[in-house]
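As structure tokens, one chain now follows by itself in the form predicted alone.
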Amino acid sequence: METVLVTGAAGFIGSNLVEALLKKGNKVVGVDNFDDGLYEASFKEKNIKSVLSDKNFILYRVDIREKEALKDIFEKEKPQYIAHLAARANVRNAAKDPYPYVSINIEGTINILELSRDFNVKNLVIASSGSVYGDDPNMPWSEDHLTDKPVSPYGATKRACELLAYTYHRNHNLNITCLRYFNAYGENNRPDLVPYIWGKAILSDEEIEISGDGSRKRDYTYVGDVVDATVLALEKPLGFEIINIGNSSPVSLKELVSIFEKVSGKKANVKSRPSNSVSMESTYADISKAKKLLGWEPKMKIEKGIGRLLTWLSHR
């Protein structure tokens, strides 16, 4: 494959994707602004540290909202494939302060779309989210399900990016695949997400907070499986497609506690807290389209994946 540009290269999924692409022998151009809007920038520095010395990797500390700076990168590196993962992502924070989500997620994505058109990019993969489905009770969610009632501004920005992407495909013939990621977890896990918070707590014999009665379910998907799907999507221009990427096996919060206990060999100290209104009741991906178009399906069982997460946390 020719040069691949990865935005959000130092983030959770982005840093894992960079490693995978380098192992495949690609030249990778990373873009990340290392902001501390969700968590400390030092966390991202650790994520990307291991690849900084790779001769096939170059990192630009640039915000995707800075179009001229991005244009300079495109002119110099001439990427032919793009994985656009940079975004502000946290449903609760988005409900409190939507402005950075609109600015980063929507305006930043328009910059990537504009430059992909101007520089004749062969294939663009955009990270979307299962959050676009809101609380649609008809599960599992397939790509033709209702997506006009997201429960948070974050989900709304992701849906907006999908719609913008379609217009660029329609008007400029760009190959664009939007991947709706579902509840990724694993190495380099974002520290604001439940798997990281609970994993760290249980290793330190600290209290775990569980939302409501613990019945809410999430379609936890191992980051290695997410990365595999992203690589396949990069390698296969499809015109315009939206594809779910999930484990297609929802796990309740109660069940997740039991998995952590089983894998760690420790008893969790669990405390209940009120549910948040912007939290979805369940997430559940129908992945038949990913199987058909990408030849992808998840490989990692959650017990093994949580084991890998705990191993990584213990060495973090």
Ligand SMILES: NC(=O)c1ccc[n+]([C@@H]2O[C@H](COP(=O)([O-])OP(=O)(O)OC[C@H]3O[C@@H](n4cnc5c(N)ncnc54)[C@H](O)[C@@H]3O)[C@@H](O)[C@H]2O)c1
Second form
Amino acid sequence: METVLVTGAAGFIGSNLVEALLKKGNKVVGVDNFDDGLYEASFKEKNIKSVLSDKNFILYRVDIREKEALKDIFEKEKPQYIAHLAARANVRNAAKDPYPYVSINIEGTINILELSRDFNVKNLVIASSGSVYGDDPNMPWSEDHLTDKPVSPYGATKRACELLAYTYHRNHNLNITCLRYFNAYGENNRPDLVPYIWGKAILSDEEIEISGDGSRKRDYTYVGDVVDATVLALEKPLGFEIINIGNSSPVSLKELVSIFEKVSGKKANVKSRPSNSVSMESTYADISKAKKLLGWEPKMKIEKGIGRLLTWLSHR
Ligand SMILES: NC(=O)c1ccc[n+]([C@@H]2O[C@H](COP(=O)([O-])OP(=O)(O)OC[C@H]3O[C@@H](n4cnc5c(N)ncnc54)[C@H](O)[C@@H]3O)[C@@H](O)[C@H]2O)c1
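Okay, that's the form predicted alone, but what's the structure of the form predicted in complex with the named molecule?
Zooming out: every chain and molecule, the one shown earlier first.
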């Protein structure tokens, strides 16, 4: 690969992706505005700190909604490959205040699509989400499952981006792969997510709050596996594809508590709280398409991945 532009470069998945791309010998152009709407910018400064001095990395602190500023970056850096990860995430917050989700996720993505067309980008990978499947009880979810009943406006914006992406492939022949990520966890974990919150709680002997009776399941996927899939998708233009990237092995919240206990060697102090109606009951990816088209499958066992998360948290 030549020059890869990564949007959302200072975020959880983006910062891990930047490191992996640099290790593979790419030149990486990062774009991130250190948006503090979901969590503090100081987390992102820490995520990106180790690569800032790398001569093959350049970071632009730019908002993806500012098309002219983005255009200047495309003109100067001429990226051939793009991983578009910048977005406002979090299913529950989107239900409370959908406006930034529509503006960042949809308008930001349109700017990336327009510029990818104008600058003849060879391959564009867009971060989508398993939340497009809503609460469909028919599991595991394969890519041809129903996606017109998302639970949260966040899922609706992600589906909207996939549909817009298709039109740019259809009309302008752009190579675009939308990866539907499922419940990533690991180093640089987002602090609004359960694995981070519980990991911190167990390390400092604080209470763990579990939603409802703990039977909700999540298809927790190690961030290193998510990054591997993203690199494979970048390296392989496929026309237009939508591909699930998940562990395909959901664990219930109760089971996750036990995993934290086993890995940390500590007893969790668990308190139940009412479950939230915007959350999905379960998430479960069918990953046969990822295996077939990308030759990808997850490698990390959850106990080992949670161990890595705890090690990272205890050094943070
Ligand atoms: N983490 C998951 O489990 C998960 C699951 C499904 C999909 N995704 C998607 O993967 C991508 C990365 O998610 P993440 O968990 O790393 O989230 P994150 O919030 O840690 O990373 C997103 C990054 O985008 C940046 N950003 C936000 N608005 C921006 C703007 N207007 N201009 C420029 N940069 C902006 C943020 O500052 C942040 O660093 C997102 O598109 C998210 O929707 C994540």
